[in-house]
Each structure stands twice: as C-alpha cells, then as structure tokens.
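In structure tokens, one chain follows: the form predicted on its own.
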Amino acid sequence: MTAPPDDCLARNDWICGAYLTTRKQILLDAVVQHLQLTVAAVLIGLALALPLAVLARRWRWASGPVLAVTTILYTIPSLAMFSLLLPVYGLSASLVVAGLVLYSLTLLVRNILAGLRAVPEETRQAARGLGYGPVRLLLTVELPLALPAAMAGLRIATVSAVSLVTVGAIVGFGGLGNLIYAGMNTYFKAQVLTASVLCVVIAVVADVLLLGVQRLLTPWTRAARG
C-alpha cells in the first residue's frame, strides 16, 4: 500500500500553508488587481449617482426615470452586461469597471436620493432664509445630513463589487476571481478556497472601514443613539 504524499500540494488538501508561501506574489497580483477594479469602479459610480440623485431630487419628474433606468440596468445578469459592454470596450479591464459602475448606480443613486429626501423641509427653509443659496444648501445642509443614508448605499455598493469583480475572470480580469476560476477547471482545491476567503477578508474589511468613515462623519447619529 503506497503511502499518502507528505506535501499538501500534492494531496491537494483544501487547507495548505505551501500554497500560501509558494504563491505568494500570485496571491498579491491578484489582490492587487481586485482592489483597483473595485475602487475604480465604486469611485466612478459614486461621481456618476450624485449628480443623478441630485436631479431627482430637485425636478420630481426626473426620479422616476433615473431610477427605473438604474433598476433595470441592475436587473441585467453579469454574463450578458460584459457581453453588451464586449463591442465597445473589448476583451480589457475597463470592461470589468465599466460593468461594475452600471451595477452600483442602483444602490448609490437611491440611497443618495433617499438621503435628501429625509432632510427635514423646515431645515431647508431655515437656511434659505439664512441666505443659502442652492448650492451652499446642497454643499453645507443637504448632502450632510444625507451622508449616513449615502454611506449605506456606499457600503453595500463597495461589497457587492468586491463580490462581482469575480465574474471578470471571464475575459482575464477578475482579481482573485482570475485564480477561482482556474482553481475550478483543474479542481485545485487550496487555490479555490485560498481566493475564495480573500475575497470575502477584502469585503469585510472595506465594510468595516466604510462604517468607521461613516461615523467619524456622522457625530450626530451617535449623540442621537446616546
């Protein structure tokens, strides 16, 4: 009877600290490249929903349009969004970010919206009499009291693009989805699970932060829990 290999490698164990130091700069690369898709693409949706909300808020005929666009365009399955995207940016990373960007416009354009709709109309008239005018308004009273809304949606929207840079893996640029990917087709067990809790560290993380970001900008939700 031949006994088991020693290394993990070879036994293709699930679990492999020489997976983890024979591959280390792989495992970077890959991080790497997940981090820059996810904060390229959050980064770019945030400045595309702002103004979007912004819209909505200030002509009520707008809302009902941005929103519906921005809800089918989240109703779309990843496949067939990079493949929509194919044509005009091709087998690249902007596709993956391009993608991204459509997906978080659902969730940052209505929590954004719903921000500034929750902002008391007596505040409004209060600082219009102060001599805001609609721009002062919108910097100073407006968006900051529609911040913890806003970061919710920022939160929610940062995780789940952690989670769909994954499916870029597709056209060669998915971050650790690149290694899932590969680690699937010739069943790699220590890759696989490895990529896999990387991704979910990263999301956790940038909660986390984003939640930290949150408070030290919201004080007053604090003294109001108090």
The other form holds:
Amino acid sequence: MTAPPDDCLARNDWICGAYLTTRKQILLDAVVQHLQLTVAAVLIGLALALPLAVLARRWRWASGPVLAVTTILYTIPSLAMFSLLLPVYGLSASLVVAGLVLYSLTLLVRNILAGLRAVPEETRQAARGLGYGPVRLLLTVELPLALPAAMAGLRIATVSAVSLVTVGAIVGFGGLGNLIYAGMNTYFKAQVLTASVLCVVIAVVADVLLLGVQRLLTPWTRAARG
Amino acid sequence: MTTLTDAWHWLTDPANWSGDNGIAHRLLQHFVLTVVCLVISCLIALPVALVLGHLGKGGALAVNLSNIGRAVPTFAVLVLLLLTPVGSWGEGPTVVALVLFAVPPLLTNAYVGMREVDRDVVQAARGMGMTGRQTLLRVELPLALPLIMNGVRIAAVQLVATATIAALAGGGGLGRIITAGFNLASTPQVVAGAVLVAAFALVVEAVFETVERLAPRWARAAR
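Let's see the other form, the form predicted in complex with the partner chain, since the form predicted on its own is already up.
After this comes the whole thing, all chains and molecules, with the earlier chain placed first.
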C-alpha cells in the first residue's frame, strides 16, 4: 500500500486508491443505476404485492393460486428470468426491473399475508364493534398490525434485489454488476473488488435503513417491550 | 409469438442437442454440478449444525450467516474467485462459490430444526439413560428431519439458480446456452435456454415436494 498511487493500477492490485480517484465518476454512475434499479423494483413489487395479499386474505380461495404462482416465479433462476422477459422488454432497464419485481413478489406477498393472518380475531371484532367499515379496518387496524411481518419481507426482498441487480449485467443494465462483468473480461482486480464491496455496502445500508423505518412506523412494539 | 415458436424450433432441432455446447451435455453438467455441490455442502453444514444444535451453542452464528449470505452477490463472488489462483482450477471457482451459497441455508435450517425439538422429549431421552450421541441420532435428528430437509430443498433450488449464473463467469451448465445466445444475439436461443433452466429448477422443486409428501407415510410405516 506504500507504493506510488499510479503503480497499483499497473500492478493490478486488488486494493487500489488510484482506481477510486480516477474512476470516481464511473463508480458513482454505477451506484446510482444500481440504486435506481433496486428502488424501482422493490416499490413496484410492493405496489403489486399489497393488493394481492389483501385479496388472498379476504377470499380464502384466492390464497392458493396467488401463493402457488408467486412461488413458482421465485423458483426460476434470475438469469433465466431476465432471459425469458427478453422478447417482451428487449435489452432495457425495464427488463431487469421486471425480473426483480417478479422475484420480490414471493417474499412480499408471503410476509404481508402472514402479517394479516396474524391479526387476532378479537382485535378485528373490537374494531367492527366500534363501527369501523372494512376499508377503515384494513387501513387503520389490520395493515399497521401486519407491518412488522411485512417489513421483514421487505428487508429480505430489498437485500436480495441489491445482489440480483448484478446479474442484469448480461443485458448491460446491472449497476455495479456491469463493472464486475467488465472487470472480469479485462482481469481488472481493483474494479471487481471495489464494485463487489460496494454492492454489499449498499445491501447492508439498505437493510439498516429499513430497520430504522420499521422502528419509526411501529412505536408501539418498542413501548410494549420497554 | 414468433420468438416462442423460434425458441421451440431451436429446442427441437437435434443439432442443438449434441456436441460439447449441446443441450444434453449442458444439462448433464448442470445436474452434476448441482449434485456434487449439494453433497459437499451437506457434508460441511449438517454435521456442524447438528452438533451446534445439540449443544445449543453458536445459534447467532448459524442464523446470521444466512442473512449475510443473501447480501453478497453470487456473481461478484464468482468473479472474485475467478481472478484468484482458484480461477485456474477449471470448475473450481464455480464449485467453491456454489458451496459457499448452499451452506448458510442448510446450516440455519438444520440448527433451527434441532433447537425446535421439544425439550421435554430430549429430557425424557436423557432420563432413560441415553448418551449425548444416542439422543442426537435417535431422538433429535429424526424429529428435526422435516426442517433439515426443508433446508436441503432451499439449498438445492438455490444451487440450480446459482449454477446458471456461473455461466456468466465462464462456468459450465445450462446458463451457457443463455450466454451463448446473448453473444450470438439470438433471442430464440436465449429464450430456449431460459425455458430449459426454469424447467430444471421447477423439476428439482417438484422432486423435493414429492419426497416431502411421501415421507410422512414412510415414517409412519417404519414405526
């Protein structure tokens, strides 16, 4: 590490300060793309999973098919999923987002549904007794109580999405995965290691942030514990 | 629609099934890779999990390992291994990366399974004079089996998926049909490869599902 900074690039070291300073913009762009793909996929996944889980909760017959379809989607390997969607979306960022959305669905639907099912029947009846309609019951009683389980699913889905975005490199939209892919072909060690470490950092930061959000949204769980 | 018919034509063309890059060879590679890695991972993870679960120690490690494993991109680990000396061992990087990713779910599920065995039953076994080894093998292991098998199933499906990504880093298996399709800009081949991989993953899932359905009946008959 004591060598002159421009030397470590020439020696192709794993850890290289000169790489960080000279490719700052490339790394930044990759991180931004990585974040955009992850956030878009998780938000769309959430927007789809919520109504599906509520439907499956309301009508018992719907839960079987919803769970079966989402589980099958989850079984399909990510590279295959991206490839299967290729004729629909072409080589685009939407292809990666669509693939990731289908992945996060299983985790989100299962967890939200588990949370909704765990709401005690007495709680529901008490709310009905207070004159709550079905919509108000769902929004102010059931969903808040399902929040911890739903957030657990959201955290797993987000962390998985961060790591799966890298596979998007096959179609050129893989965020940091693009750098890993390019670094592999050119045998550029510093680039591969830096991009890989950044991926893990993003995943860990996202997980901690979501945990913080969960704490803020569910103050009563802390009160009960304390 | 034409892409699907083209993909079907590609799949049913006998020329695409033979040779080193053919479907048959890639399917065999994928299968062997999955089985070998599953066996190695089980040999590493299960004894450790069973002993830790029996002793009731190392739980935090067993559970957290699984969460950390999810945060590390498989593809990144594969490429990192490829650039180290391991990279010159042929399928070495693939096997090492696959084992690394199959161990956490196996470890976590087996550990949790062992801990969830009814403590009263374990104490009863001790009271009957069973040694630690007998309790582990004759009481805890059979009772923990459903959860252990669930871990094996998760690991197996994950292995099939990860073996596909190995193709991005030059490894063998069905993923190669997809990456070759991308290089040739042949959408039908890409889609055909994806269909093969998806079908393979679903077959593995179905096999485990069937084994699980049959298992309780077999266990009852044995008793």
